[in-house]
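Next up: just one chain, as structure tokens, the form predicted alone.
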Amino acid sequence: MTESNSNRETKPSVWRSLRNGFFFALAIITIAYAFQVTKVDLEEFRKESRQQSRVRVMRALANPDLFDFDRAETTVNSPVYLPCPGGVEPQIQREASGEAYVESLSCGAAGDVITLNGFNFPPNTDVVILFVPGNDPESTLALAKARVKSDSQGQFTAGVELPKDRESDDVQFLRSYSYKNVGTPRWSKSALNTWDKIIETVFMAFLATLLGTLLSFPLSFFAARNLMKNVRSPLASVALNLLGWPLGIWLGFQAGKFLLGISDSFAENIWMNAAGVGVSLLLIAFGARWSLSRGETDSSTMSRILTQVISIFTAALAIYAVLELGSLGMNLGLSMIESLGSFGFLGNFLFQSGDILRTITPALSALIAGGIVSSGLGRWGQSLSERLPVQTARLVNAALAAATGALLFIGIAQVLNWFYEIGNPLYIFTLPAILGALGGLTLAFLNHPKASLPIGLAVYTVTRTIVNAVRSVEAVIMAIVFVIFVGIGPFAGVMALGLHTIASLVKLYSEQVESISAGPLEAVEATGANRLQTIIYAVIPQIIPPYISYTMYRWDINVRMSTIIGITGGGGIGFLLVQNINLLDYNAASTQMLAIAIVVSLMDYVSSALREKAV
């Protein structure tokens, strides 16, 4: 019995053979269809014209345009009649230029081949023979061309076929031209342009990596599941938190605009800018110290109200100080650009940094105010949920959830209305409000009034979704969009690379956070530390080395990507490369390709060495 089972197991199964045959046939059919779709065809490859183009392009790419020389040129213009004047026989004539001279026939019929014999040309150099129509020997128009090489004695023999459609009674010319390089080599214009663009490329990548790293670091904690899964809040707290964001953003933005208007009054006075920064910093220090000391010694209601007022005033002074600092930087930078000469880029950096500060401050103040208001309302909602009876809490949750859902859906509708210009109030206000309120009420009645919602997982999911969506769009496409935003140039490339860097680094950083050891995290949480303290003392020490490694690797990637970004108009060496390819200047294109290969190789070695030392 056992032997029979063994034989049955070793015997090939018909079903297995059929199945394997089916999958093999399916693989062959798939590959065959791929050949059909991708139009694999070597006939074009074998064409003589393609072979000539391959040889020409490959030889050009093998000779990058790196150096220029002074040229010693030799040009001899031999007159020729096409056809010979009536009754005149062709005669051998000699035309000279310096020591060089050429012997050729004086006339010929259309289609005849005129032989030229040259003497005393530069030895072992290329000589180009051109048929120049018209009676101007310096004309650049040429209708026929031959190329020969002079021998060691400076002699050559070449033939040029006379055109069949250029008969004229006027004299025309056969030009013999050669040159040789003399003197010491110097960098060519193509090499100098390549140097400028490759430097631009490297610093595009550096700035994009810096921008991406600064924004990716805090976002990565929101995209880490192990940090966010335990973050829970009651419904009232979540609803008030969400309601607080638009209110806080509106208040903060209005405050930012108001302070910007005040700052604009002194924007061009450097002394007023400096005084504004100094006085604001003194008042900020006084207000912060007073608030802290009063909070420790007096806990009465009036004291708390006064402390809140002074804190708001201190925050407004901080915003004003940033605006004045931006104006100070712009004025100082403008005065330094010309006075610093070749180091004027330092002044430009101050000017642009100040401009950036003044531009983003209203938006930053809106975000900060939104966070403060939403946090305060969220804490109040937490307190309400803990203190209210169950039935009362259910009613409060229903009201807050309905209001939050309506506001959220109206906000989404407004975004869609901006894109698609719907315009109908029924679809952008009424229906979204009703649907949002119904959704909020449903959530409120399905959820226990005292239960906590997994708000952390919701934030994690939204963050991951946005990051994955952004990361799925290639940086080249982003560059095209940013070229429309800010125009052609490296700034568009920096913005595209920076956005793509943020999406990529958030994923890499967050995955590193998710793989940290849980022991230090639990130990710090056991001491009663809040979430920020837990991240500072338990998470960051474990992630710094890999974060450095990922950041350096991303800079390496951005250098390579920036060469492609330039093709879309995003600056860098890619912009120059595609121009030369479109102009069929493959010698210059080879120079850019050589520079890209060298820089990418150097960046790979440098980043590897830095990662080894840092990690």
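Residue numbers count along the first chain shown, from 1. The model shown is predicted, which means the values in this text are computed figures rather than measured ones. Heads up, when I say rigid core I mean the largest set of C-alphas that superpose within 1.5 Å between the two forms. What changes on going to the form predicted in complex with its partner chain:
Among 70, 55, 97, 345, the residue lying at the hinge where one rigid part turns against the other between the two forms is 70. Rotation of the smaller rigid segment with respect to the larger between the two forms, from C-alpha superposition: 10°.
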Second form
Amino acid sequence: MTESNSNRETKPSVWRSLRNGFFFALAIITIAYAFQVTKVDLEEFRKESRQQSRVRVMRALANPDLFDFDRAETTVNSPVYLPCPGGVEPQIQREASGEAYVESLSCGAAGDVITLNGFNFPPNTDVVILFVPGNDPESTLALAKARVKSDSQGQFTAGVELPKDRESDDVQFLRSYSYKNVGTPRWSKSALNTWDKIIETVFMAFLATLLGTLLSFPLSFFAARNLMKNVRSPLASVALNLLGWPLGIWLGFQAGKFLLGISDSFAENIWMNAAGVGVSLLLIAFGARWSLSRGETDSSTMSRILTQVISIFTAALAIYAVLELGSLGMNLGLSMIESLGSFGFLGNFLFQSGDILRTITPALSALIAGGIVSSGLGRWGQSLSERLPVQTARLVNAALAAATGALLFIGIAQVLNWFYEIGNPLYIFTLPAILGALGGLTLAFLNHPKASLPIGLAVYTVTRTIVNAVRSVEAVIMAIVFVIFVGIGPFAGVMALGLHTIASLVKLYSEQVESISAGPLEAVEATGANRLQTIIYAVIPQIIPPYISYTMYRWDINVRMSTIIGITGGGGIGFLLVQNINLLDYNAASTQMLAIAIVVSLMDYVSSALREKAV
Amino acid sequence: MLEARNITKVYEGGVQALTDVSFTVPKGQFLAVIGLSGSGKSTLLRCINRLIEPTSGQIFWNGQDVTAASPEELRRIRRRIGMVFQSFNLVHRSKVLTNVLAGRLGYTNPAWSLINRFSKTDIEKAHQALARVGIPDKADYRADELSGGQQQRVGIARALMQDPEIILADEPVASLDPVLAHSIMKHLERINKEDGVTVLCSLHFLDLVHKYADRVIALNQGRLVFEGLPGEIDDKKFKEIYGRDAERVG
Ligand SMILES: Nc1ncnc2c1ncn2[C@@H]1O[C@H](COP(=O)(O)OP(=O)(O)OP(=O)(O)O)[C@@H](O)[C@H]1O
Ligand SMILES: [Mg+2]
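Alongside the form predicted alone that was just displayed, please also present the structure of the form predicted in complex with its partner chain.
Let us now look at the entire complex, which starts with that chain.
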């Protein structure tokens, strides 16, 4: 021990200092280059114009535009001729506003300074002197010329230079204007807008979190190594499973479309909808009861087929019930929007939910059917590979793997073709098919025909890769894409935030699943529970507290994100903020910043309080 | 009858945990498995219901080859093999009743499990099982609110729910004090004697072996080094099982 230590000490110290010097130089160069790239420059900072805009903007930001007042205004228009007609001062009617009046010369040459003496203005207030061109005393178009303060008697004196490019034969005016805020303050327009948008923002975050949580919950199990590493199946099962997906998806989609067609023919009538929902729910209840009650007692082939037929029928009924429920929601919603008045949003919710239900049902039924068919075929493949003698199993494996490989590669080629419009059938059919089949064959001959492949790890890897890829794109960037998909507005923001939430929650959740204690898992598995039951009884109870805590954390992040996602058109308060900054309306922008700060810190507090409760 | 034939287990990474272990257990026997820490007791017990896949060798149970069973068949086999663990392996945040009912999952339709439902008879049975292990009043407690001895009773109740033909007990009393250890062992003995359930139990203390076991097998570095009656373990055998330097304490 000591020997090796002393050995290390005697290492030539020249080398060591050389190495240290090298690293030091490298560090300096890196920092210097960073200065160059990020344009560190105080010259610009010191400029006069910068200083002025700094002061202006900081003051505006410190004055959020929150309240409006009623104004008691004092306006006195003093007629003035520019230049004096015929060189003499014309007689004119002087104007007064209540007590207040202004004395001044009634004409002058361009560039002359005219002195105004005001009397009986409100004491100690700002008076703005404006030049009103044209002969309309009511005109709001005016050039600010001077700003003075009235004294304690309400008098003021101001010198105003007449403009050089406004000569006219008509009478023009010098307006003395002052105001005072009176009465109770009202919320300003931009405060009200900000309120609207901050509500939108919070609900964007809410919906995105809800969507993300619901979807990432099941997905997180596929991304957990400890659950997936024991999932293995023989090649025949894997191949049939993969082949089952497109078949099932096609069948399910056709079924969904067919049922949609039937339900469309009653779509208008609210009573038919209700009846449809009721009758199909009743039938489903019967079907479910019947097939559950059979349990495992009776397993003759006839009764198994019967059970399956009834299950399929029940599933179809379930899809139909969902469709009818969708129509019901839409119809009810429509009538509610009209009759509920200010609670019409409830009707709109029903209508939109119904619409969503009906839109996604074919896709959903396709997915579910895909899952069912593929798992059925997979199980068949499992039993095939158990029953067949080794040589036959090898042949079957080879055929199945080749077919699956070919199909998979053709599928990928089709996707590529959609993007790049290759069009040549040699490249999008023949070659991928040959390559895929060869790949499948290789896999089949490399493995023992009855060996079980670590398919769970494959699923795990694919899920993890996709999730990590999606997570690396910021939600603000995703919003740009969704704005193109669904248009500018909060919906695009919800989609972008939701997608990002799914990706990051799947990662966080699955890490929690990976860190649960394995004992209960083992114990439940040992009772003969299947995988689903093991997850429900051994995994879920262990992950509930961290899941709640992560969901709250994500909701917090989503609120922050949704405040800026509007920058790219994704709705929420960010849109308003950027708009006001671009219009140089910093008082209004300050209102929005204030709102963001309040909401974010509030959310921070609420979420950490709730998180503490959950754990 | 349970028969292990030439069971060998090599873990990933090359640890040879079991080498060519063969033995038979007649129905209704209380078999103790002894051996030093790391000798492969846990591995052996888990190979029987394939919580750990043996690298080679076979397990026969009532004439069926467990090692060749399909996933579906394996589930049916497992639900008749109860298991009790040193660290109890209860789901801490769940109720005691739920933990006990989990023993019934192999018999329950997964669709019911999806909505967390068990049949009335199962719930009734769970209460009876809790009563049988002496804690009928703890059903609605959270599992982690119980003491160690009580938690192990819940573990036994969970195994009872399976209507087991065999119970595999992996050092069921190693984390309990001697008094509690005897009370837990008595429960296992009762189940063995009254219900005729075969029990395979790994144990650390020889006095427990003498008191409860019908027969003993001993492992040393993954090899079967002794098979016989508890009374046959004399000083010479003891040194063979536990190594030259070991001293008898129990
Ligand atoms: N998952 C695993 N991966 C690799 N090696 C393992 C694993 N589990 C156990 N082993 C090794 O296998 C050998 C036998 O372990 P096993 O747990 O079966 O012993 P045991 O007799 O139960 O010991 P103890 O009395 O301490 O519980 C040990 O050397 C151990 O390190
Ligand atoms: Mg052990």
